[in-house]
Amino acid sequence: MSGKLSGRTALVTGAAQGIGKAIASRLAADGATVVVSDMNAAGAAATAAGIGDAAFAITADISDPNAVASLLNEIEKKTGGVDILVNNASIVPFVAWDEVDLAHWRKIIDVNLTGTFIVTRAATDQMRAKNKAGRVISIASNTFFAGTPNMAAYVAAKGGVIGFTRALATELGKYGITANAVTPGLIESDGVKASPHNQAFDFVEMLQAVKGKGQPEHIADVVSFLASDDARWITGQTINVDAGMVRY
């Protein structure tokens, strides 16, 4: 890899497995020091160990402001602060509309949308305090465009992430901080393979312009670009990465 992120610190939430793990590995390969954060302490530690000296793990609940504040304080002590934030942590449910109650709705929104706000609030405050031209990259979902069934709260939350990204770009551009979203399609990740979504690959592939199963590395490639100086003139955008399943 190029070392294009050398000297920068990247925080990747939800990085114990799947897309987050692939992103963490790719950013480290590009030269960044990577903070692997997840509720799954053992999984986060394993991801960091697999990457090597360029990574370390911190367990944190992104829906808890105190935990996030501690996370950012620890990063500042170890590396001087965050340059790149990747909001990847998410709960991906499979719940039919008739079974969606308020408790489920609040849980999904709290993690997938409010959690994204909490981490972004803390990270961008740190970036501005240190005069960093930072990057905020949030993983949303192409379900927002497709209106995928059995995922009402998730689709709403990820749509909120897209809207939040647009507003954030407007607010933070004057500080040299960019904000973009990536919307993966169906990805053959650990979580998907262990869920009912694993049965949807054949149907989804019929809709794709490019055939095959999406892999976590496909998303990591795009995040790597957005984190780099090559993307310094791109902000407020949503980049759809689903082999052309959704075309708009």
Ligand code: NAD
Second form
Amino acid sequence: MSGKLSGRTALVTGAAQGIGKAIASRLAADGATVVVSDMNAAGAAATAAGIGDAAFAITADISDPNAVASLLNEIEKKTGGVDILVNNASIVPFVAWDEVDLAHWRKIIDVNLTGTFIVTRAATDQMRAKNKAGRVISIASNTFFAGTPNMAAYVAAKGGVIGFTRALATELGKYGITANAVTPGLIESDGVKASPHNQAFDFVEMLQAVKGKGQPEHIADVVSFLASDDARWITGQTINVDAGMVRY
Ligand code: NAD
Ligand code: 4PL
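How about the form predicted in complex with the ligand, since we already have the form predicted on its own?
Shown next: the complete complex, the earlier chain at its head.
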């Protein structure tokens, strides 16, 4: 099957479930070969099997530089290298401010921000070496605009991802690589359904301009656009995808 992303390899981190799984499925439907990566090996394998021949799974913890180096080497051997990187893997915590200690802060920054750097460093070095007109799409969060409660370290890390995206666009434009961020609002992902965030839908819907419950596909549709040639003139931007909950 051909499509707007045919001939391209997309690496989606955190793709065992939730938003990452929906992004992986959508990019495969667009014609890409999709690398379903996650630290949850069984979940990644199940997602890849569900997509079919266009996908394969590779286990990696994004905060482990050795695991990420192996991930990129394996992709290079299997497909010739990454064209589209989707930085989706994150911990989505619900931790009251009085429980936010240094260990929690360090863990969230280490995975959600430093992990995003580690994968982006390795993947964009590979894109440059292979002269790819690459795409980096990082999933941040509208909590950075809203200052959402019970997520202080997460909000800070997502702000870091947005800042990193702006700098990356500046550094990599000369190589034909674009970098953009997407900021979802509350989405009914597997992780959210299993957490106290699941109680927030009525409140969030009240704030939305367009009513309804955010779904992983709402985010995957926008990632598909940013990955495509139609988005070639967009870089360094943050696209807010939250039914108008925040206007910034
Ligand atoms: P989720 O918890 O359902 O899935 C996250 C996946 O990331 C899991 O499969 C998990 O195993 C993986 N992961 C976590 N740490 C990892 C690591 N160190 N290395 C590799 N994989 C790791 O989450 P989700 O709700 O689908 O969120 C996906 C992305 O969207 C995240 O970046 C999240 O911050 C962002 N986001 C989510 C919402 C929401 O409401 N669900 C809103 C805004 C932004
Ligand atoms: C509005 O990124 O964007 C809860 C949990 N509510 O993770 C998020 C909103 C959550 C969000 C998020």
